[in-house]
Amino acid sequence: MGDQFFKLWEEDIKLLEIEKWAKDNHIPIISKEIANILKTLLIVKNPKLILEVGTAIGYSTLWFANYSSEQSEIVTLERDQNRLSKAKKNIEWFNFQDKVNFKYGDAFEIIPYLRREFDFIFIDAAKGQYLNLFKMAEKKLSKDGVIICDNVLYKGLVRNKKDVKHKMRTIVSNMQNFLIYLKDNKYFKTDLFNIGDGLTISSRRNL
């Protein structure tokens, strides 16, 4: 009986189809656990301007669009043209196109030229570049904004003391340096959550 009165948006058949498509095509998307944390943050923070670094097929973008206010805007960056095209179709499928501003290209070339301050920044891009991405993003963050970074434990290897495969050592080392940067950062307070593949939530300290 309860389902007749209250159906969760995340149970939408279209969203489930996108999840299946991502799995079948080996496209990484945020886990449901991470999605629900983002949902809670969006409801609590009520951001007006959101920056997403790493659109992929627009799955997390859909969560941002659905759980932010009608006046909110999402600026999302993606450097893979095929993924961006799929993301645009997915956003249009849910009729969120008026809330989403797609930008095609490398984040390192786009972020420095963004002129506005963002209330909510989500980083889910090249794992070996999180430190550099965060340093750029923090310059674009509003006073009370938050920066969320996904997959910071990188397949569990960041905390794994066993030998890491050679091709992954640089990424793991870079991610470890990034987490040290957050831990020692006197300007940001960061919480690390051992959920999914690791999530950090950073906000400015009141200095």
Given for the second form:
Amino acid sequence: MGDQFFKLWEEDIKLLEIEKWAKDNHIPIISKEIANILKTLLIVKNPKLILEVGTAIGYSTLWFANYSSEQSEIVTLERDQNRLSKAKKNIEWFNFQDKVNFKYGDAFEIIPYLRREFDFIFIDAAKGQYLNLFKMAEKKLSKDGVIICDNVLYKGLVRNKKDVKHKMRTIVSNMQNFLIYLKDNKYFKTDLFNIGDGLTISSRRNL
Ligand code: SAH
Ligand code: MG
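Output the structure of the form predicted together with S-adenosyl-L-homocysteine (SAH); the preceding block shows the form predicted alone.
Below is the whole assembly, all chains and molecules, this chain first.
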């Protein structure tokens, strides 16, 4: 895979069409910056088994599929049926259906029953639930696996609490508690990147 290939991917007319569809339909998708970090991590870590929590229309899933090896598998969870069926179409459009395993339902009801260990877990779901999702994901992570979380700065509000509207206050304080959990964590080390809407990358301290 040379540079030319990467460029072709980002400028793929079908990918651009999905980005536009997401925008027009107010579906949040990972930013290009985040997509490029994920791409780099995928190339470096070469995960065999990937878990994605929050498929939406499969945009981030496409990046996972494109930058993981042929033998890799992606398990992706989504509780919105319409979004999930759009995601399936998008994945088929790119002919990645053989490496993507879609699961419909609530992550809290699915994750505890997953029997395999994942090398790469991407959490991009309900923003008020990250602490619980992370604790659940920890149990399913392989020894040298990573957990990546998107939108952890929640539109900048996690840092500027005074601007937070009442209905979002719970989400913001939950997210703060999540970041405190990561900061003081004995078992995981975490980097927080102020890009996109905030991204964390966590891995085990004692390998
Ligand atoms: N990862 C996608 C965007 C996901 S948006 C991308 O970057 O392309 C977040 C999605 O998570 C929404 O579609 C929402 O329906 C889903 N979601 C939120 N909480 C969930 C839960 N508890 N279980 C399953 N899906 C959830
Ligand atoms: Mg996101």
